[in-house]
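One chain comes next, on its own, written as structure tokens: the form predicted alone.
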Amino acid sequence: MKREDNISGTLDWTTIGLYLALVLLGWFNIYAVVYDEGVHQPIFSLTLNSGRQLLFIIASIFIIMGIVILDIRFYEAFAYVLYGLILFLLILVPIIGKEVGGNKAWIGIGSFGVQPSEFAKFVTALAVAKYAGSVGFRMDNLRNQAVLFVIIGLPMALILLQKDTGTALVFIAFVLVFFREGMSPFLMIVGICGATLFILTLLIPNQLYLHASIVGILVLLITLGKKKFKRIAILTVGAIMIMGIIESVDYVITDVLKPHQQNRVKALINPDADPLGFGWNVTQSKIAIGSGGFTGKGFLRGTQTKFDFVPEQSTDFIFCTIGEEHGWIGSLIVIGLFVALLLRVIFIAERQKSRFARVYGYSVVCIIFFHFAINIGMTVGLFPVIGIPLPFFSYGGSSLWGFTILLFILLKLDAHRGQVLQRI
């Protein structure tokens, strides 16, 4: 294909500034985890995890390269292509792969392993994309609709045979995308209301409060309303629904849910009831990120990183780092990156002139956001433990060229949007 000419000049650097100032901040917390002040290896030793991470890094430069080169219609003409190659990797992990952490989720190539899983998100991303692009498309469409939840679903239940469960709910983010191109709010009002009702059976143990609120709304919002037989029917049918769901809860706890995952929740609910147990992470991730104060113990200084109290801190819990060393000042600046990333993305995806690339814009965002939101919450206790990277900060090649390879088709196909014909 055609390459294009000029193309250093319209890249939006703004947002090359921001992935840039992500990747090295989390290069330098990757060496502060492993730094030993008896050793004292440099940052760039391949024995260490930090050395290993520059490898990456410079693939990622080359990735960025590729990627700048293609044809700016190679991502939409073969977003399909890619999506059922992602699927067809997928099915194989479980049969030949190789398993780590409890996950059977990467491919070995020798003593290398890559998580396909990780690319799975910027495919099906390109998918959606490609679909809700095509001619005719309306978001109101009910057969739309399912096709998208469809390729969204599809990859979500494969990563879920590799027992990945953290990266199969990042799929969940795509439906914020569908709300924004015309899908109606209601799924999305049913599910926050769903989730809510099951935080509220968790916290409160005895469930016959819950029932008898439950009544006494229903009776009170008959008594207000109109004596109707059809209202009354479906007000009723609701609260039976709801309250079935209650009783369910309790099921799919006990039943449903692994023993880890049951760990992950009590420890999400009331992480002092077995500190030294399933709510070891969680108390150890909050006395490192508090034990930092205002400006940090100072890089290379971390006492709860040094000893090795919290667990996994190269990757899902690096932000327990940046607390400990730097601080809360420190943590605003991390923070501020990434939300000056997210709002640079939205105002990318809204500027551009095609609905395919409109459409993976948000998707771009909506995943980064979801990485970022609950990696930081579990750190701090706000969300249960679900193993997902911090994006562009934690150890590992597949996350980092994952998000690199998201986030750079994006500026390509915005560093050419005035050539895009393609109808909105």
Contents of the next structure:
Amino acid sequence: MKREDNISGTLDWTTIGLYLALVLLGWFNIYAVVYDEGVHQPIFSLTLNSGRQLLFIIASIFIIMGIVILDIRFYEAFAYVLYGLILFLLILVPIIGKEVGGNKAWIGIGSFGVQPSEFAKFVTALAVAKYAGSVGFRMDNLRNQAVLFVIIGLPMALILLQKDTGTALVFIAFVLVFFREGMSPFLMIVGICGATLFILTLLIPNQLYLHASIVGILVLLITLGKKKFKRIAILTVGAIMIMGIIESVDYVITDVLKPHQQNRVKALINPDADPLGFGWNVTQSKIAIGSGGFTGKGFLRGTQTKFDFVPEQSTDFIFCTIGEEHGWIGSLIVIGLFVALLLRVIFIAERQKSRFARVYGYSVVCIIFFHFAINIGMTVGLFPVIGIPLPFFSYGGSSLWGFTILLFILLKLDAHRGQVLQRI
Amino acid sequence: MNEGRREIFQIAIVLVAIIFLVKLFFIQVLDSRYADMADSNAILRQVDYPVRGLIKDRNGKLIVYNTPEFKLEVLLKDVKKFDSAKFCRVFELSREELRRKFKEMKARKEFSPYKPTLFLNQLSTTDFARIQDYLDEFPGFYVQARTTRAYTTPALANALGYVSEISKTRLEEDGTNTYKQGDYIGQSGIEAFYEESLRGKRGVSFKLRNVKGIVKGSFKDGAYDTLSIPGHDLVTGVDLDLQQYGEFLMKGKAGSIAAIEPSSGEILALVSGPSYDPNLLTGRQYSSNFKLISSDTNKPLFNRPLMAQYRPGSIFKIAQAMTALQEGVITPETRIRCDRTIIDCHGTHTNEDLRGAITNSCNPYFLGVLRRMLNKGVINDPYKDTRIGLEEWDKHIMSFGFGSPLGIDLPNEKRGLVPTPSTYDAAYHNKPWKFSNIYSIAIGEGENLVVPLQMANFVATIANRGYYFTPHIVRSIGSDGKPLPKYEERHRTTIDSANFTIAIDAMQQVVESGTGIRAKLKDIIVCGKTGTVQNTPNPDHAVFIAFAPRDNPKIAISVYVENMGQGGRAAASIASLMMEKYLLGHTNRPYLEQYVLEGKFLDPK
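Can you swap the form predicted alone for the form predicted in complex with the partner chain?
Full assembly next; the chain just shown is listed first.
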């Protein structure tokens, strides 16, 4: 119990090492994207994205120092205040925000802009953790569950209003946290089945086959299982509902999704249908990554990313640069670093003594994992194009700072985990 | 209650990572398509078209040269939305054509949005001037410059041939990957025969470019770049002035003139009438004009000197005479009565010697000569005896180059026909045949077929007293090179030189006081022989062969004029003017020229 008496605690240097590795690799790759052989600007040049990213990184260090210096009790105590503040900012964005790349997600301070939605992630994580950590909270209580869904639903809805679907979808990651904290997996299973069905409907042009196979499965289940009226009724109703979902896919595709979202789904199913139109991003991304081969073309030697064939290459499609210049080996290293970081954060989350810290820890895991999976998934053509950055890697101050704060609050909490126990 | 959920998280993370790495392994390591696509994305392949070789006449006068031409290519991935009405106006297309062009382009097998694809072809300098200013309004469209053929004269069209875009089938046959779709290739004549010499070698340079198509530097410092190598110029033996004069004389007539320099086998003129203007088969109007020309009932694309097979007629009697002398069945003094029982004759002669028989073109005489050659009586059976005689006869006749293609450096040369025993076996279905069945070959009728070039070569052989060089049109590949090696080989006939002298004496007689009197030149001894080839029910073909001067001959010529009656009129007049033009550089007989141009050679009925 000696270590727990230590007031300052110790930060987890493994995590910090992984964090630094990812941030620095990201910085080099941002330089590779903007590097122009003819001009020979240094990596520090402030006219380049890489120079500005360096400023963001330096600012991150100050942010980290601030997080570490701040009293441990602040985060739990001010969780709701911060949450309220961010909701206020998110409401402000559509009113006073400026439009960048089709999304109205930025608030300008002078020539500098920040995206409140990037910070909403860690604030929502704090709020969720605080509510889940409060006395008398039970995950199997439906009212408590409903409150949690409202907590994640409010920022999500406000971000959707900004037309930033990608960032809004990130909040779905919290459902995984709820699952860890004891929520029934039913919701997740239904969700996964629904998504699978949705994709299947798109892949199989004739929906008659789908309907037929569902009827087949239904008949099989009825004949094999107990022949009770109630069971048969439930199965039949379920099957009819599924068939209804299938029929609704066309409606969802054409009427609910916006044209550019429809195209992203179509591009995933068949990017070759229109490689110059909606398939362009995915096709070019795959060309860039695929041309890297096993060992890559070498640092600053990529032709696809450097010559702007891949859109959004500093931000959402930064992984293309790794794939092209460093090949499969480079991809392996980056993916390996993310896996190591995620497993390490799970380890940290699991060793927390308070529910607040553990829930927060899992929020960190889920948010980073969601970004990692969706981002790389879309660059290699396994996922529809959803514009969310690769954590720590992608160019951008808001994104880097958002993830830095997210991670280092956990490290701060972790450093004081003994203290927390004493306090209770 | 949350047992094992931590592990589910860990497994999910590792699983996703493995899925990514497997997918990456597939597209990065196993599938090379992406590397190719990346290259075609970022590496711009610029073709440096070689300049096709020029074609000149024997005095260095330019006949065929190159003129700039532009083609419009499109890189579909760079194409942005554009004002199609304006596009149609600028490029002079209808909306239908525009739509069709895009559809056709996309339907092509090798089409890729990442590769420049041919969109519009054969834009002239004027077209280009108009388009140039608007090009930047249509990103993705690029103009490529190259050259196309142009002609200083409408003459010599059939010998020159034409170039046009390579056909689909030719492209598929091209295993060497020399040609690309839209490339020009020689389609006939010299252009086709000397395609490899003329075309040169295309160069290529690789440039790195960004997504907007802006070149950012050369690829690997130009290590893979090559310069184009221009094609070889060709110097022909053709005398352009003579050629043009020949075409002028042949205006309105069907037939051919072939003139050869006997000492080298170089072709001095090769006229095919009717002809066409080769300028019609260049540029954008090629396909419409080609349709027109190729469907013309006068067959202007039919290269008569090489492809038209006629019966030789009386001029063949010279060959008969020399063959008989060589075989020893007659002497120059042998007289044969002009009895006109089997074959009719003309004139008033009754009992000529060899010289007289040639001068008067006596049919019964040469019937008798052939009988002596084919029925020498070496065997009792008249059938077998004829067969043996014919075989010997064939050997001599063929040594003049009859009966097989001479091997001129132009495509589609026909072989003619020298009847052999097997010809008659086939004709008589292997039933026996003898002299009385085949005697019409004695006077160049019957089964004999020759092309005008073979007749010109024949008379050149006489001029040379027994040998010839294969006629050829190109005397030098490159500005001061040599012809192809096979054209420097001397071909000897089976006839002794001495026997030629008798023939030459007779041919001189023909021009001086015989049927070929119109061919006579002042101060230059011309040797010639007329022919009038039966062509019932149509008027006969007029034929004349000649060479001049008698000693150290400079020109040997054969003239065929279809359906113009006696060879001594149309053909001898044209041949005479041609020889005069070539030997003196001008003609001095306006009355004869007038006679030829008027073209009234037939007797009124």
